[in-house]
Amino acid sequence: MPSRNPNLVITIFCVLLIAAAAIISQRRVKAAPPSGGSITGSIKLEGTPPHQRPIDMSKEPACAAVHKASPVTAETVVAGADGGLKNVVIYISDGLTGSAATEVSPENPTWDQKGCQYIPHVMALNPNEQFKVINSDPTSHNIHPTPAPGGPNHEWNKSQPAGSPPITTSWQAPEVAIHVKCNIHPWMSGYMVVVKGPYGVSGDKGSFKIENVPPGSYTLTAWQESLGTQTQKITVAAGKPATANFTFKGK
């Protein structure tokens, strides 16, 4: 029977040993909750929210026939009966720092365009957080997004006739906020807001959530294409739920 060399043991025990331990600490590193908070709350329209006028699609009757059941109206202003403020965005406006100002959402939204409308009407993202440009119309289409003159995001406009593939793009710098318009279609009309840091956009409700935010205190802003913006201080606590309500007033 061979004899054994005890160093070799000792020295295959202590790699196993070293292995298994990087493996435990693996499933710890995985498992632990994450650091960030979150910021949840709602946004409410005061008042009786102003006229929408009703769209006139009959010269585009692909779109018009889309809507022939239930009429669109202008998104200006859209609120909910108990007054739930849709399509606002909610992002930080002061106090991220570090890594936490240049991180890019992983998101890569998609700005469709569905019965000549721009689905969705409100757009967040980070500056060179990718995004597609899709269409789902079975007619041509132009996005025409109308940055600031002289700012460090271009103004564009691209053709996307009926079943062309997605657009695929980034805005360079952060801006509160970027038109769209389309030049075929002169009812279409919609916002890129483009913000560092986490954001939410409110939906149907009112409501909104922010997630993965660093510990801190930070202001918050809240903006509507129409009704302005708003702001107030927040302090987000490690791994707990902070809370932000916004009550915008008709005009």
Given for the second form:
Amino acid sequence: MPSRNPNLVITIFCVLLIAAAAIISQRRVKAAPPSGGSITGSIKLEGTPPHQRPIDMSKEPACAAVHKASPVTAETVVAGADGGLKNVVIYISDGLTGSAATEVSPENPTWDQKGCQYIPHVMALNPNEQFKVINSDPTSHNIHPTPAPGGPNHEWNKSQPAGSPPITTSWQAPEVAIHVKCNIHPWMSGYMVVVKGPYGVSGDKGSFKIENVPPGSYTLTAWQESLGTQTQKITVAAGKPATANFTFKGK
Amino acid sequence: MGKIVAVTLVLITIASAVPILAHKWVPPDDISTHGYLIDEQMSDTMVEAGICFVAAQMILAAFIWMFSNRKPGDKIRNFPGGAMGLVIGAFVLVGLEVLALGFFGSKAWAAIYFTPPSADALPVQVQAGQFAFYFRYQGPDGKFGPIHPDKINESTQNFYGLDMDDDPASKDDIVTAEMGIPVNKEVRLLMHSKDLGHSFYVRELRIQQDFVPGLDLQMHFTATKVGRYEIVCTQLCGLGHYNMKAYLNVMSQPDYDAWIKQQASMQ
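Could you drop in the structure for the form predicted in complex with the partner chain? We only have the form predicted alone so far.
And the full complex, kicking off with our chain again.
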């Protein structure tokens, strides 16, 4: 079809071009390295980890069946064969200023209840960062986070039957750490760690990475649910990864 | 109209009695040595209550039938002796009935509560708490270690608050989520609650005993049939009450020995 109105074609073309440019520039903003650096490192456990008792879920046949092949244990200390310590939250406890201290991570993580366990076992959050609680089990759960009484965060206790919609909520203020339990399954235990600024949680091998750290000098804290906290000073330069390693001692 | 009511009443009474007389709803098989006493008591109560029920309905229907044609102005006849006599008569009759049931039931009650368990009964401790049961066995030393409520920690699976480091008696205690017992062996059940009122109910064992916070209660029983049975809480204890249960696993002696060994290795 011959173009009857070249102006219209040009206009559409221009609009598309602008839109494409906008999308690309948007992408660039996201992909661009933040103005700050990052902190990487690993968490090690020295000595023998405390004995983790296996969990008997026979009360809840649906969950017991899930773990029949490989029984699960308590998770107060989860260490790999090489001593890498999992589920340690690393955050900046001192030295953050300006927007870095108040920025809320857009990650919006999910707190899943699966096989009568909390996945993840430890979850880090910013104050006011939304998170979603879901129930993947064919049975009811009862989510009961227990922040310190009288503090700015309020204890709640909600039932979530199988197949019910997610619960989306957040914590108002920093708190290390909020223990979460399930009133129906006493063995279920997990922690939500609410901290200001960027944070990291150590993975299976004990390594972690904290991104978007503005250049500066900080106090870095590593928290483990039963081994306590450790701190160290660290200086982060722009665009350069700083390293921090922590070692916890087993009992 | 009165005659229709009387007939309807008779029909309802018969319809209610038939399924019970037909033994349509029978209790599950009894697996305990004392259960037959409970079953006898239940059936005595059922027969007695059934006779009273049918008799009361029939008398009511008869009176309705007899007086359905009463005309205004007819003389109203009173029960001999007036209301006072009626009340005293009912009081004595119901009192005798309750006393008789209590008298016949005392044998079943005494067999459970007033007879001590035999010396070689297997002691098993059960702790009820919102919303699960946990069981404890003494281990080779034949002793339960002391309980420290402040040491209860569910995230480390220390449901009883045992001090494994300082109490030597606790070291070999075996805590389980399922109650395993050998068949034909008397069990001495030591019951306590961690928080509030609960109940220990096993239909097949014919045992239902409340947990009372602050009280250490005891029961004893012998299971006579191998199988897996449900232990449920029958005292409304909160949001998760409906899901407060555990399993009673009655096993042969060799199976029990293997089970307790396996449980010990999981501590």
